Every structure is written in C-alpha cells, then in structure tokens.
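Encoded as structure tokens, the following chain is the form predicted on its own, with no partner shown.
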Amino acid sequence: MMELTRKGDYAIRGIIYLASQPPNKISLLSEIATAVDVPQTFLAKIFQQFSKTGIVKSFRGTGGGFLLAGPPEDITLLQVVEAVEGPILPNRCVLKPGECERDLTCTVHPVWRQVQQQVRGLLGNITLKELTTK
C-alpha cells in the first residue's frame, strides 16, 4: 500500500510551520522542531534535503536557520513530498519505460500510470500557502 513515511510526515509538518512564518523570517531548527513536535536531529536531515532541492535556504552561524526559498504560493506539496520521499510510484513499472518487461503488454500498467498522474496532479495543485491558511 502506498503510504507516506514518518520522514514525509515530519517534512510536511516542518515546512508548513516555516511557510506560516512572516516573510523573510529566518527560523531556527530548534524552534521548528519544538513547534511541530519532531526530533531535531531527524528534522535537520530533512531540512538538508530541502536545502539541496531548493525548497529552503539555509543560513549558518549566529542568526542562522532556515527560510523558504520562495513564496509559499509557489511551493507545492508535491515538491515537498518528492524532495524527501522521491518520486511518487504506485508500482515500479511506472518509474521509466522498460523498467518492467511487461509494461507494453500488461493491462494494469495504464491503471498504475493513471494513479501516479492523479496523485501527482493532486499534490501538485496544493500549495504551502493553502496549507497555512485556515
């Protein structure tokens, strides 16, 4: 069954908190971890991935922390999930053409492709801005 991992859950919690902060406010990792009830060491690894994928900017030293790399309305839940979980794959056969030797003849392959497209479409249409607005 497709399931979001704990890492994905923690990532979403952390990034929504960051998105809910005033623009240009740099947030300490300890602040984010406490606010969303996530172990700081685990969150540090997640935010390193966010930094590598360009979702957040990181600042070192005194006054350091994290800041969204762009406006919350430009960052989607799909970007967040795929940054830490990798591509949305309901089955390995949709990873790339030829990954499964039966992808051209299997009658279920188009179903998996449709599931993938619909999940990616849904997550891609939800922005951090929407998730911070109550």
Given for the second form:
There are 2 protein chains.
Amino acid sequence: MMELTRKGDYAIRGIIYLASQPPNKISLLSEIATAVDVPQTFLAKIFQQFSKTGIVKSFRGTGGGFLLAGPPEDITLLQVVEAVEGPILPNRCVLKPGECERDLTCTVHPVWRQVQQQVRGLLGNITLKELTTK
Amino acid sequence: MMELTRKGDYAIRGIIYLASQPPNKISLLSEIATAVDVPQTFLAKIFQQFSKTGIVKSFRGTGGGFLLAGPPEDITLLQVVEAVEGPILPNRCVLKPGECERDLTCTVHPVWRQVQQQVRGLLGNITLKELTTK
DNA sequence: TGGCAAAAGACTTGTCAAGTCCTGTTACCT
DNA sequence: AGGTAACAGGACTTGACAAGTCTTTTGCCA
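Can you switch from the form predicted on its own and show the form predicted together with the DNA instead?
Time for the whole complex; same chain goes first.
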C-alpha cells in the first residue's frame, strides 16, 4: 500500500532532469521524455500540471519548452508529488471533519493525521537541489 | 495519494470491534459485519486473511466465530493494515536492491525508504488496546 | 448425520491508472 | 501574412485492480 503511481514516478524523474540542467536552459518536452524514458504524450500531461501549479514555466512556439519556475532549492519533493498525485491523504476521512460519520467515535482518525503530517514533513524538507547534487 | 483502500478501512473497523469485546467471547462474522456496517461476504475475505496471518483465531461450526489471537496490547495497527493491504511500500523500487535499474543514480530512493520507515514506525506503535480504550 | 459457520474459489462490476490521438492555441521566423 | 514549431486541452482506449457477490467445500458440534 501507500504506493506512488507511475505518474508520480515519471513526474519526479522529469523535474529532476529539468533541475539538473544549466539555469535558464529551456528544455524540449521531447528531449526530457527521451532522457528520462517516459512516453512523451504522457509526460506532456504531467508537465501541464506542473505548469498549472506554477513549479515550471512553459513557452510555446519555436525555441519553446520548459524551465524550472524557481531555483531548485526552493522546490520541494512534496510540491512535485502533490502537483500530480493530489494531496497526501492516508484516509479520506482525514480531511474534512464531517466526512466520516463515525467521526467522534473513530479512534484511528488521529493516527492517520499523524501519518499525513509525518510524510508531508519529510517530503517537504527535500528540495530538488538535494536530489540533483548527487 | 497514499490512500488506504476500503478493504483496509473495513479491516480496522472489524478488528477494533473484536478487540472491544470481552476477552474469550467468540464473535460471529454476521454479528461483526452488522456492527461495523460492512458487507458480510466482503468482511469474510478480510477475516480469512487475518486468520492466515495469525492475528485472529477462527472456529467453525456451531458456536464458531472469531477471536482475537492475542491480547489487544500485542496487536499493532501495522499488523492489521499489512495483513490485508500488503507491505507498506511508497515506491516499488524500495524493496529489492536490483528492482530499479536506475538504482545507483536514483537520489530519491533513500527518501522513500525514510517515508516507509516513518510510517511503519508510527503504525507499529499503535496497539489495538489504544484504539479501543477511548 | 444434519445443520451451522468459516474457507475457498470463481465470477461480476465499476473505477481508475496509464496511455494514445486529435485538434486547438500561441509564438516565432521569413 | 503564412507556415512551422512547440505546448494545451479534450476525448478516447485499454488493462488492472478494487469491491463485491455467489456457490461450493470443509470442518465442527450436538
């Protein structure tokens, strides 16, 4: 359980590639896809989500491509993962207080919240910089 | 992401019900299913897995049913979850060293291992006793 | 040995991951 | 302006797996 989807995996590979390029060097989608070995059309979807959430900047037309929106040390693994996988929720009842009808009786609730916080904390502390400087 | 399946959710509900029964009181599957509001046939599958992994004892025939295999303070949430959901693996490459062909180059690897350990540690520290003594 | 209850396996249904494909939109270049 | 280079977005396909259901078998007890 708790598995990252392939999309999440691809997303991480792709953005690490971007982060390891020279600053301000625009990368083509085709180039990234080949480099990290992911179907280009699928990677396109992923980078569209990156673009929407603002961790990547995109440019169209000739000379276009993708660029990291900020310095690698400002982008965390948490941002990357949540951009494509959605929020980290060990159990759907964690989010909204009213969701779980057995809310008050549910003794497991606080445990899931703890798990969520731990994982978010961990991923939030890892930046792209640390993932590139091998 | 990282969501527990409904099966896992049901499993927890079911075993907490068992744990909150008087010691040595055998519970019928039908009784548990009604109490925790889960389809009986589905809960049956779950308890079969419990039985196989040994956290629950089962008895057939008249007067049969289910019993916690040990005291509630000896059974952890981790055991319960892994019994029905399989091992906690944030990424498939975490387990076997050879699985990931980009093994050596993969800088994310240690992060997933950390996540795995944190979550397992958390869940492993919660026992059924703590979940019943509200 | 009859009936009660769990075990086991085959089957169904629906959802979602993992792509593909096609068309649109924007930007540059001549 | 027209053509081409690239990303954006939507619709669609396929396969796997979650979530059950149904039926038969096995074991136990009275």
